[in-house]
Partner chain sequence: MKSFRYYILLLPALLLSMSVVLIPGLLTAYISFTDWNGVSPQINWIGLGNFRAIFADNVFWKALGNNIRWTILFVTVPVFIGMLSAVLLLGRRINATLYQLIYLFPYVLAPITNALLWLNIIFNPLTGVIGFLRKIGLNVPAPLGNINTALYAVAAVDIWHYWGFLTVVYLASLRQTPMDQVEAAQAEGANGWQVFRYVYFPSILPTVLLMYVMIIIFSFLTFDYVYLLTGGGPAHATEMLSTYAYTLGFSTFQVGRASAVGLVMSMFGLIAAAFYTWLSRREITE
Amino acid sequence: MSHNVSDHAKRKIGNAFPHLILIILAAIALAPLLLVLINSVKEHADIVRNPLALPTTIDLANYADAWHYGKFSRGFINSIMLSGMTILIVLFCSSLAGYVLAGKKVRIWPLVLIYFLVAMTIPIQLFLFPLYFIFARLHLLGNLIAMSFVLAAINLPLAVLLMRTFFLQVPKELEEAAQIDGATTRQILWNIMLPVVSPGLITVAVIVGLASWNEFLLTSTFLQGEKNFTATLGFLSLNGTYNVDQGLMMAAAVIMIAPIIIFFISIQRYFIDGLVGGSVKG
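May I have the structure for this one chain, in the form predicted on its own?
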């Protein structure tokens, strides 16, 4: 009896240790966010005096000033448009490419896969000057649609590899049965395959969406003019002009972070299911 009690205690201790580690890591990750949130409702003088202290009064004027000076009303619209168009382009192209590569419908498919793997390792900085030259010659500077195609091209290699992995998990019998019933390739892909790999589509959409939303190097280079600024560029435009007001900067940071956190929390279950499903077979 004592032996069983001892084993049970050891198991509880063994299970508690990983949870303790996760709690510590979560606290380390959340502490800076909590500090930003606390300081966002404090005046600049209070932050300089003691950034770790709780606010004596809650001042929401920082949020109003940050929203106005950061031009977030226009910035969020531009970010949503840019991310949305990029996601649509990537999902369309990666779905077609992933379906073809998973079915080995192209003879040189191993070379194509190697090409996508190599493309993932090439830094975009190598193409910055040629791209700028092309954008300037075609008068596309400040064009959100043109920028979305560039971001889509950057994210496509990873998206294609992920979608191929998801298509590989679909039983071949499903596609063969549809072909016997006389379904066309478009009907098979649209009505049968895509609903089955919907977790993969969600995973790719989240990865591409977050990357597009947070993108800085390309958008700051090609989206010239304040009317074309994304939310990220609006926030960074405050740096150097209003960074003497730490309360305003903290409020602007909360405005930037909050939508991403809310969005990820709302779809985290689908995102995690997609990642787990896509890691089964490659």
Contents of the next structure:
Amino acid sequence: MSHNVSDHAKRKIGNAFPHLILIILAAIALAPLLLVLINSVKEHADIVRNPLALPTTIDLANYADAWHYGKFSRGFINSIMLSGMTILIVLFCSSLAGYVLAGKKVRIWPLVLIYFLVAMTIPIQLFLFPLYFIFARLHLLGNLIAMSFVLAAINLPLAVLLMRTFFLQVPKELEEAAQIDGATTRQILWNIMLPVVSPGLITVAVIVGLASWNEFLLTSTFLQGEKNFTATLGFLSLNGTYNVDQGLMMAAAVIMIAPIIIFFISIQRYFIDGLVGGSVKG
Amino acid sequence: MQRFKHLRHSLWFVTLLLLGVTALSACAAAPDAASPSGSADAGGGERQTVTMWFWGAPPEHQETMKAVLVDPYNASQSEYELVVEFRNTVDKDISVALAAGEGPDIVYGSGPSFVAPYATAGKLENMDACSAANGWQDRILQPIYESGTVNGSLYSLPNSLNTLGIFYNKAVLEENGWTPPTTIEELEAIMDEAMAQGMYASVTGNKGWKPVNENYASLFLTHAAGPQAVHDALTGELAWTSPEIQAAVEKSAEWYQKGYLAGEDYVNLNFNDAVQLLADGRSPFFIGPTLVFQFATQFFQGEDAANLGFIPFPNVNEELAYPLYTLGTTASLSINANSDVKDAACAIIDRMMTDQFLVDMTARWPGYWGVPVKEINVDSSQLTGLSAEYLSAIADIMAAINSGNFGYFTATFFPPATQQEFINIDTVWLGTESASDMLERVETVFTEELNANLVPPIPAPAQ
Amino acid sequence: MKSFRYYILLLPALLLSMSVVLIPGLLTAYISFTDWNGVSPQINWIGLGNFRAIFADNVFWKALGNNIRWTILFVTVPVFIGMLSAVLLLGRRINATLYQLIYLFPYVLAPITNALLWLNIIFNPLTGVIGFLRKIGLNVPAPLGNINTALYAVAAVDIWHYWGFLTVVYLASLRQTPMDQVEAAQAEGANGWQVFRYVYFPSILPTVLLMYVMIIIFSFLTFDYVYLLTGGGPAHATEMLSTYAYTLGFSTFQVGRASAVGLVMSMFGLIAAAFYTWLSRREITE
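Counterpart to the form predicted on its own, namely the form predicted in complex with its partner chain:
Next comes the full complex, this chain leading.
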């Protein structure tokens, strides 16, 4: 009896230590975010006094000011449009290409695959300048739709590789049966393949959506003019002009962080699936 | 079965996304489509828009600009409408837009060295006619006017003078029995005492804007190497590796290493942080450009405004004239070669080149509108506090320039790659290379730029 | 005839990628052999002049060295933390998902938000934790201000944002290890380390290698956090090839030289991509 008890206690201690490590790591991930949250309702002077203290009063004026000066109402609309269009373009292109590549439908498929692998590793600096001048020549600067094509092209290689993996998982029999029934390529793709890989489509959408939402180097170069600012750019410009008021800056940071965290929690399964699908070979 | 559930969810998701994006695109497109009619004059006549881009000034300063420049201009005539866009990334926006033959009608630039390549490439309009029509040559400080020319023709005028000096907290100096220093020994003695007391020797920093470094490069070039040496180096008559210039760079490094430039916090502070520290009495000094007055308004408010003083930087080389000022400009104004409204742009720049404009802007926005006119002849008695302090600093600088006692701000007079080398002066400060290694590279880079005609006109100092 | 139809399906992806990435990329390659300043209508061919210039520039080698140090940091620290947390999570029946979620929070946020919150609330001597620690009497140095620590301080922020991603990937890979092998090893009396070393590790090795290649590629391209936190300073202590190219292109009108740096960067990317292709050759040819 006593033997059993000590065994149990030992296991408990054995479990507690790893758990402690996990908790510490969680604290490291969360602490800066929590600091932002508690300081977002404080006045600047209170932050200077002690950034670690809990707020004594909760002042939501910071949020109102941050929202106003960061021009977030327009920024969020622009961000949603930009990310949404980018997602649609990427889904369209990558699902078609992924289908062809997974089924080895064309003879040059290894070449195409390698092209996308290489494209993934090209630094933005390599094509930023010429692309900018092409855009300027075509009067596309500040054009959200054109911008979404650029972001789509940047995210396309990973999306193609992911979609290819998802198509590879579809049983061959499904397509063969449809072919025997005399279905056209369009019917096979639209009615049979796409519904089966739709979880993959969502995964790609989420990954591409987050990437384009968070982007700032290309958007700040191509989207000139405040009316075209995304939420990210609004936040960036806020920092330049209003960083005298850390309370306001922290509130703006919460405005940036909260929607993404909420969105992420609600779609986390697809996101994690995608990360894993793209990186773990079965 | 499981798969089927997935599928229904997913299709819903995609459909909703599509609907959402379509709806938003429609919303966003609507105001755009309406905008041409929005810009129409109430009187029915169609006004042409004149655009100007400016950096992202805080709202109260944007209001000042609207009240002093935009509204009066728009009310003064019915043909054009001036629209000022405030952009945080204005430097990058302008350079990329201009290169592509786009951009605003009135071009905000970072100074003569910025203007030269664009003028040569035909992106900026020759302003000689505009200047002659408005008598700018009689009105504008001669060295400043000259610096805005490329091959003898005017391509830009600065909106404001900018010089380097010492801001000090009067209360802190009084409490400690310090008097405003006029020699480098006095200055260094006070800074040593301040550090011994746990204060900063002086506050400043380059957080978020690495080019802050060049303020201190310019400062020591002026006050240690001296205007004549820098002038000769900029005109190719003296090597950058010469001993007086090397001594200046080494002096700046000595200062950094002693912690005179906010110590290790140099990279963690920006001008706003620094002014706040100065206002809080945590430092006797803030050594920096006069444009800092505009940040000071937020921290030296009300009665505290009288607490902020500004004095010239003392000379390291005692043979130099005192007071000596580093001559710089904040931004430059040019006209876009592709503009359809060049006459209006010229008229607007002319409005900004008067002593009246200087006083009106400075009343509410001290620090950024030291218009480079030869003298101030309008009544400025209504200015108080920081505005008055700034105005007197600007008047002193004008006098010094008129008598030729000025040095050369890197951002205004140095060609771009040479300027970049001086922005990277922190390699010497932090001991990763010697001053002579740095200056050898400067010499190479500068010679290349001199041969490529990238050096702006360098006005001569007093002999 | 049939195959022609499939080429059409490939077309949107290829056209988009080529017009945005490939063609401007080739133009950049051309520019890197010219003296173009980004403004002038005049473009002169100068052969290898830009490459000679950057290879003669100490800053270039400093940046390259920093990229390599960055790579070494990234293939060790986050890999260790990620692997440790993944192994620990593997043993947990409850809350494993919750921990994964929390670890991923920094990963999904925008670099700009992360960088600014660290600058303002951690590093700032006025409003940050550093400032507070000093106020209560601790003599804390400024991590970003010292040339010996700046690179680590910037890397710390980037690693803070990145390691959670590795946790999730490693955990998923660990979970794919056949349970019968794990149980067989445990039945034979293997301890926890032995089970990991001889059963789990061989099983996840392909994933670990693949992540290594990805980390190396992204280490040579790294830009966001460095640009936002230090801009490459102080004294080039955090200069990367990417920030070096950015300064050349946008501050000093040396677009030709900037393009040359971009070309060198993509050479490294290409080597890594070749290695990646070689690693995944089994999958490509399956």
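Here the rigid core means the biggest group of C-alpha atoms that line up within 1.5 Å when the two forms are laid on top of each other. All values derive from a computational prediction rather than experimental measurement. Positions refer to the first chain, counted from 1.
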- Compare the position of the CA of I21 between the two forms after a rigid core fit and state whether the shift reaches 2 Å. yes
